[in-house]
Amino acid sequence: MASTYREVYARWEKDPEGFWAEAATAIDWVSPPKRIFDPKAGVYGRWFPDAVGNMCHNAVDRHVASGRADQLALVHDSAITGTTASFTYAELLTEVTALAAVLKDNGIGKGDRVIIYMPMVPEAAFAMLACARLGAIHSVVFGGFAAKELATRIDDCTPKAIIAASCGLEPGRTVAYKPLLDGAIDMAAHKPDFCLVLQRPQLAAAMTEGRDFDYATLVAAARGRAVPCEPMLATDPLYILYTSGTTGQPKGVVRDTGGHMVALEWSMWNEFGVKPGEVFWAASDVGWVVGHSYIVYAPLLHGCTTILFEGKPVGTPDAGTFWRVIAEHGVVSLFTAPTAFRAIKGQDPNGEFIGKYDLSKFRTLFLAGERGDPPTIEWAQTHLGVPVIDHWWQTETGSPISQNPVGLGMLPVKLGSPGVAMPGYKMEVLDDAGHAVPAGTLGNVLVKLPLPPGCLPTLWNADERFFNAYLAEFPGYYKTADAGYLDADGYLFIMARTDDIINVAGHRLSTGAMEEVVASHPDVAECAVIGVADEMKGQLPLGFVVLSAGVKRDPHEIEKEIVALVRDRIGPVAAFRTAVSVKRLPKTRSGKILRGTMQKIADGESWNMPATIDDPAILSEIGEALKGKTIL
């Protein structure tokens, strides 16, 4: 179909308030908005300031009432335990209402904070929705997060309650959560009133008398009770989500209720091209923003079936796990990180596992979270035979900033670009002095204020910090802290975080552009390029490469070829002279490569273990690989 994107975007530009007023009609309000935007409220303005509604009602209750009671709402697929569990919308309502009753019985109400510290189990989604039902503000902390990190979040949001699980499951190991939770509460100055603990069969936890209560026992006793949805102002907080990798005082992104509902509901069809009743899978974690937006809230708002997956793209048990899930559950669209596909490609470079499964219902792959490098996208296009859509957004925005909008009709794909600006986002690229740069020129990627519905209105209890972190440097704009450029057609190219732009002898160079070249080598499965300190040039690039499974060639020969490739494609100005083969790259548990920590190791600086790291042992491997290497 011909794309209507340009017309839709122009309609938003001409009348932003009219555009979002129309989008808001898809939400079931207690009191619909009479005023769409108040420019004087909050730090930069607030959306739907007089509207009243409830997220849980829109995600669950209204579908039960409108004929979807027997449709599957949530499917839990655990590749680690080899089990699945399914819940219809009616069953989801029963579970969520029962948990809400338990929380209400224990004093949880509108505005109270509840920390959710759980693995990828259905109860994590139930907990989020139960909090939304009561008007309590949830803060999901990645299950298994270190006690110290959890303690800082407890002290920042001062929860009345914590909902936790006894353990999480990783390939080959069980991670005890309860000792970490107990340690965090001991460290924190603030103490929760009570904890609900889900006892998983793989590892039972010791309970603290008077504080800890068994999730299953209390919920079972509350099943069948009615708990009405709390009417919430659209501007009331729905949740707090702390950005990954924070040190010291954590940075709690606030998400409001009404704008988030409107933005997510609009995105499911217009941006992702998914219809109510279809099966959507975001292969992320509820601890990250993708899990909040596209595992739990958006698919359920839209009346879809959502997949909640406990496993890894490789190793649970093999590189065909994603295809099994798609085939078994009839998934039409998968949303995951490019890192996952690089791991699959590294284990199955010829895509042999793909042919073992019936993927006839599968029609679109969406990638976000890290830059979608062209070699990975081309591999997926070739072997899956479906459109591969790279898109870009942030924890702060809650839904895509830039996308190739499937529902509006796809635009031509440009490899390396996450597409064009979505309605609500007026993007500009400025230099460090705040001047516009020509098309194709690298600079700071900014969004013209006001931000659209669904974006963060502020940080938790930190309006001034929010302003200084995001709005102060470029007046009138939101600073994304990403570097990139816009081409003549309005396509965005994100090349790196602004921290990852390296300065080589006065030349500002993108590590993302170098990674694109390195990844094009046929023997490379994954790579990362960082800048290391150099007395003469200021910084020099250093490449880390993970070779594809089955490569038998001498790694040193491959490293030389990579250096020559970068020199040929980018030129001597890049001063790229060293590539280092490693077994694995250090990543957060959401799949983002920890380039900053790698840089500190390479520079010989002191560093702290990142709270979000997936496997701490990898950093020792990086240190060992660098021994004896000279970056000339």
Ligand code: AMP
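Keep in mind it's a predicted model, so treat the numbers as computed, not measured. Numbering follows the first chain given and starts at 1. In this text, the rigid core denotes the largest set of C-alpha atoms whose superposition between the two forms falls within 1.5 Å. Compared with the form predicted together with this ligand:
Once the rigid core is overlaid between these two forms, Arg153 does not reach a Cα shift of 2 Å, moving by less than that.
Annotation: Cα of Leu619 displaced by at least 2 Å between these two forms, core superposition. Relative to the superposed core, Glu515 undergoes a Cα shift of 2 Å or more between these two forms.
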Given for the second form:
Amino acid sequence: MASTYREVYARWEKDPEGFWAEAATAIDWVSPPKRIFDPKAGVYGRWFPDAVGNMCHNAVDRHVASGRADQLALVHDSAITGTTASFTYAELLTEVTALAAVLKDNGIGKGDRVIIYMPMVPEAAFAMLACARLGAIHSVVFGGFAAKELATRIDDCTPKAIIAASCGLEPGRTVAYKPLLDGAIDMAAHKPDFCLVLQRPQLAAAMTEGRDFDYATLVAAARGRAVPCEPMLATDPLYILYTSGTTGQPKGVVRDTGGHMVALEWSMWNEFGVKPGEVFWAASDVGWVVGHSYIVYAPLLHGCTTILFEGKPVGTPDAGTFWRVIAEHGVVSLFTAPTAFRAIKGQDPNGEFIGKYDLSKFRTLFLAGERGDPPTIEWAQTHLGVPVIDHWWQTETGSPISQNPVGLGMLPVKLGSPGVAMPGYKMEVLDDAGHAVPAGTLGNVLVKLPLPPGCLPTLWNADERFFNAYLAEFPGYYKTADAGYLDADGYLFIMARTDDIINVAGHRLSTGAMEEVVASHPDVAECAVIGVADEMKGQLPLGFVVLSAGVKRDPHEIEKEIVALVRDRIGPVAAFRTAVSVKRLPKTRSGKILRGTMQKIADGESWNMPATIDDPAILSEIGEALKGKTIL
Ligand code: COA
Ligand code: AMP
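Since the one above is the form predicted on its own, can you give the form predicted together with this ligand too?
And the full complex, kicking off with our chain again.
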């Protein structure tokens, strides 16, 4: 089939408001939009300013009412416990409504914040949808973060309630969530009114009298109650999702209700080529944006069956797990990060596990979260025999910026490119001075304002930070903070970040935040954390530390303490396992640490002596310090 992409994109370019007005007709509104875009509202304008609707109604209730009551809505597959649990749309409605009743009875209503700190259990999705039903703003915190990170989020969004589980399950390790939750509440200045705790059979948590309530008991008592969906303005926040910024203070990305519904629903067929009733699987975590958009909201909005998978691509129990899940549940599309495929390829280079499963329903593999490296894409194409689609987006956008749009008809695949700009996104590449660069030239990848529906309108309680972080440097544009280029056919190539964010196993991490923790060690005078290339995880953090004058202790002991400190403050997900002590850090004459050059040295790449370097000898000291070191 010839792709209609160019025609559809041109239609959007000619009349963006008409385009989004039409897309909005796929949503069941309480009051449909009369006005499509208000350029004067908010920081850069707001979409559907007068529309009223509810996400939970669109993702759950309307499907029950329109004939999907007995269709599976959500399948929980835990490769760690070896169990599955399924919920039809009718059952999903029961669970979500019961939880909404519990929250409502305890004083949660429109605009209240609720933190969800849960592993990959169905209740995490119920909790998100129950908040949406009441108009409460959820903020899901990834389970791999430490108590301190949770405390920062508690203080920033000041939740009335926290919904948590007693534990998460990592291969070979039960992660006790409750002590982390209690620690975070102790550390935070703000205290929630109450916590709802899901006791998992693997580990029971001790409850704090008067503050903690048992999820199962309260929900069981509330099953069968009716709780209406709260009418929400399209511009009301649906959720806050914290993502790494350049400091230890994460950015609270705000997602609004209406634009998000429209953008996600549009994406399911046009971009992902998936029809209502089909089974869609995003193998991510509800704590990340991929989990919000493509485990929970988009597949449910579209009337699909979504898979919530607890496990890893390898080791739970083997490199065939993904194929088992696809075969067992009839998955048509899998969305994951390239690192998952590098892990599978590492353990099953010839794809032998693939042949053991019936993948006849499987049509498309989608990869995002980090650059889709050509060898990984080629391996997947060869062994799976389906199109492999690299697509690029960010927590801030909530759905793909660029892709090869499957539903509109695929364009030729260019390896190493996450495709072409989706409607809504006018992409430009500018140099640091703000001048357009020719096709094929690397520069700052920018989106012409306004951002399309579904993108962040601002950061939580921080309009100015939002403006300064994203809109100030290139007036009239949103700065993606990615560097890349556009080729002559309009394909994007995303090569690196322009800030201090690194990408470890598809997880977005801030080296600045890690430096703040490393620098807090009493024996550290100064430090630099960089991301070095890693074959499986893409990048790994590596810390250089200069010890304070007069420190007599064994530097290796201090390095170990620093590694433990980062794990304790940020969490295991930081994957910070190597700190190296050096005499001095290389700097420019104005005192700026030369992180880029250190990274090249660590990666074994060729590098040029920076003209502004203060003392060239320091770079050889860095090379020496790394000799014989393995970055774990
Ligand atoms: N709760 C608690 N701890 C967690 C966690 C969670 N939800 N998720 C990860 N961790 C821990 C891991 O157990 C590990 O701990 P360890 O240091 O004790 O071994 C640490 O955080 C680092 O995790 P990770 O970087 O995921 O490494 P891994 O070796 O456990 O797994 C992969 C490597 C590639 C298999 C895994 O990262 C993966 O499946 N990635 C897919 C990418 C993905 O989902 N990206 C999200 C965006 S699409
Ligand atoms: P996150 O906000 O966690 O989704 O991370 C977004 C960042 O991940 C982007 O700004 C990119 O740096 C990187 N990223 C995501 N998808 C891709 C992709 N397909 N190709 C290259 N980089 C990607």
